[in-house]
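Take a look at this single chain, the form predicted alone, given in structure tokens.
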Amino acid sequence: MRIGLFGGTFDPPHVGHLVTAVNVRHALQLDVVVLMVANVPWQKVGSRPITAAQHRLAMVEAAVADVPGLEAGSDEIDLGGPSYTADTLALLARRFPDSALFTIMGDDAAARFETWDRYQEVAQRSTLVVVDRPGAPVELPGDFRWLRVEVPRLEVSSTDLRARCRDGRPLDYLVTEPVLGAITERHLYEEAE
């Protein structure tokens, strides 16, 4: 099998996370992508407050639960504490022995790699994948190989999205029905951050 590991916060999840992980699994052929919910997404503690694993993972499931070849993933959750993408590759090669690991990042997050712990064993477990956008492509750290897979431009961003909800502007075609639908059911993103 040929598995992307798309990992992040997906605080909420919203079109640009969907079109990105169709876009890479059409790109390079992968059986599945699992949008991996972060635990506690170390990069980002104390720099707001993150919604509370379980409605992030509510909110991912309703995203994919009708996107073939999209899977949500809780095992950072199960695993507890701060999520390390290391853990996880060597926790799906555990369970999928054969298969070859994809991490898909986005270019901001490719820019930083080398500030990933243990990006060293990141890059040995898995083939590295940027999603570049149109235009002149990101500046990629280090001797690693890279794979660039090319998306729609879609300026959403999860920190608009959740100034949004709290203003009680719409996020109609920002997020899926599904995804909208789990926002009002659990009362998210009321509150000032």
Contents of the next structure:
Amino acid sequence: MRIGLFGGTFDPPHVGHLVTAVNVRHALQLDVVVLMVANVPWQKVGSRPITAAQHRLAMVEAAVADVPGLEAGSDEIDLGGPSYTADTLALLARRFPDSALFTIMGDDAAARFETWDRYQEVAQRSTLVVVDRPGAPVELPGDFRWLRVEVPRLEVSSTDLRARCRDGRPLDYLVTEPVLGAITERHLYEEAE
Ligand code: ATP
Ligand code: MG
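Which structure goes with the form predicted in complex with adenosine-5'-triphosphate (ATP), now that we have seen the form predicted alone?
Full assembly next; the chain just shown is listed first.
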């Protein structure tokens, strides 16, 4: 098994995430890409209110429901507490002993890779996969096993989508319809942050 781990807050999940997941899966011939929903995204705590994990998981499930090869991951939520990719990779390695693991991230995340808890363990347990995001492309140190996959650059962020929602601007085509349905149904992003 070749497994891609694409972790995020997904608050909400958008087409940038989906286009990345589908294209990395294709480029690296992965069996599956797991969009792993962070339970407590500890690097973001304090900077803004984070939507409850169950809502974020429901949105990711809605996003991947009919996409072959993409899955919503709830392991970090099941584990509880702050989420660390090193732990998630260890869990995947135990569950799928003969698998090759790939940790997928955008340039902004790659730029901060060395602030991740036990980032050396992350680099040891997986091949790092970096995709373009607006801004300067990031180079990871050469002693890490890492590669860049070209995907269409989509200047979409969850931060912008939350602002759009609050202002009543449309989210159509920036998130999939089922995700939009989940946002409306659950009354998410209606209040100021
Ligand atoms: P926020 O604005 O709240 O930080 P976000 O859009 O950056 O949200 P995250 O959940 O923080 O989404 O990101 C999860 C992962 O997805 C990160 O590795 C990030 O770099 C990547 N990512 C997010 N948006 C895009 C995009 N438009 N294109 C490629 N990668 C993306
Ligand atoms: Mg982000």
